[in-house]
Structure formats: C-alpha cells, structure tokens
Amino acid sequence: MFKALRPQISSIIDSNKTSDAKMQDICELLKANVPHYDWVGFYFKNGDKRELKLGSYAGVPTDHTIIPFGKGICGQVAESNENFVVPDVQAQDNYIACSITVKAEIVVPLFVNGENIGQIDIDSNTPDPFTEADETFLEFVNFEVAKIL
C-alpha cells in the first residue's frame, strides 16, 4: 500500500498547485487510501512563538488549531525532534483528546535544512495500528513536503 502511494505523493509535490493545496491533497490522499488513517494533518511552528499552528488536514474538524510546545503528542514532538508513536492514547498522560473515537496516534517531525518546522499528525480509531512501515512512509512524505517549504 505505501509503495503504491509514494509515486502519488511525488506527483502531488511536482504539480503546479500552491504548497497549501499540495499538502491538502496529500492529507486527503492518505486519509482515503490508508484504512487506519482517520485524521491526517500538518502542524507548523507558528512564527517565533513556542506553539504549533494547524495547517492542511483531512478528517473531522478539530478545536486544536494551536498547540503549545510540550503539550500533547504534537507539542512533545516539537521539542524532541523525534517520531512519536502512541499505540494507546489513553495510556498517555500528556495526550490532548481530539475525539473520543481516537485510539492511537503517530506524529513525525518535518525538517527543512535540519530545523524542525512542523510535523505530520495521524489519528487512528484502530488500537495500535502503526508499524515501522508507517514511520518510514511518513518520513518519506515529510521529506517530499520539505521540498516545497
């Protein structure tokens, strides 16, 4: 599945659309084609503030459009610069609930010139669905997205 999506991601990146439109297309592609991706979004560092701001996403609208560094899974990744896979969100003390249906989350930082400028965030309604293949694929997605930022 991920192997088949890679050329589609590259094709979106190479299109003549705006960066925001490309990221929106990627969110929609992933949500539609990966069964355990129920919400897909990009968060970005909000200027000089120590917070993340929601960018493009596909899924149910969220109230969490601004997330302070250190808060929730996304806020922790903003500080750690490392992937964070949460097999069971209820087992996490520092989790920000977006929906009662969410069971698991994966967040992968997005680097431009070695700086963590944002991340891709995936929520799943399936318990413990994420594998190393998800991490590798999402790192590829972010590598491609970094080319347009």
Second form
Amino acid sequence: MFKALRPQISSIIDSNKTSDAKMQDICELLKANVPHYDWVGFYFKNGDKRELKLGSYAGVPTDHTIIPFGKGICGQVAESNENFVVPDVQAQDNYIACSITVKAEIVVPLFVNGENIGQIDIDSNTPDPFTEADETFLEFVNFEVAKIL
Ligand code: SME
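What would you give as the form predicted in complex with methionine sulfoxide (SME), now that the form predicted on its own is on the page?
What follows is the entire complex, opening with the chain shown before.
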C-alpha cells in the first residue's frame, strides 16, 4: 500500500499546482487510500509565534486550528523534533481530543534545512494501528513536501 502511494505523492509534488493545493491533494490521497487514516492534516509553525497553525487537512473540521508549543501531541512534537506514535490516545495526559471517535494518533515532524517547521498529523479510529512502516512512509511524505516549502 505505502509502496504504491509513494509515486503518487511524488507526482502530486511535481504537478503544476500551488503548494497548498498539493498538500490538500496529499491529505485526500492518504485519507482515501490508507484504511486506518481517518484524519490527515499538516500543521505549521505560525510565523515567529511558539504555536502551530493548521494548514491543509482531510477529514472532519477541527476546532484546534491553533496549538501552542508543548500542548497536545502536536505541540510536543514541535519541541521534541521526534516522531510521536500514540497507540491509545486515552492513555495520554497531554492530549487534545479532536473527535471522540479517535483511538490513536501519529505525528511526524517536517524539516526544511534541518529546521522543524511543521508536521503531518494522522488520527485513526482504529486502536493501535501504526507501525514503523507508517513512520517511514510519513517521513518520506514530509521529505517530499519539504521540497515545495
Ligand atoms: N490530537 C492532537 C490535536 C490535533 S487533532 O488531532 C486534529 C494533539 O493532541 O495535539
């Protein structure tokens, strides 16, 4: 599945669209093709502020369009610069619930010139669905997206 999606990600990146439209296409591609991806979005550092701002996403709208650094899974990744895999969101103290249907989450930071400037965030309604294959694939997605930022 991830192997087949890689060239599709690359052709979106190479397409003749705006960066925002490309990221939107990627969110929709992932949500439509990965059964355990129920919400897919990109958050980016909001200018000089120590907060994240929601960019493109696919899935239900969220109230959490701004997330301070340190808050929730996303805010923690903004500071740690490391992937964060959450098999069971209910076991997390520092978690921001977007929907009661969400069971698990993965957040992978996005680096441009070595700087953590944002992240891809996936919510799953399936308990404990993420493996190293998700991490490797999402690192690839972010590496590709970094080329257009
Ligand atoms: N659950 C995230 C907030 C973003 S929503 O999943 C879209 C968190 O704890 O940071």
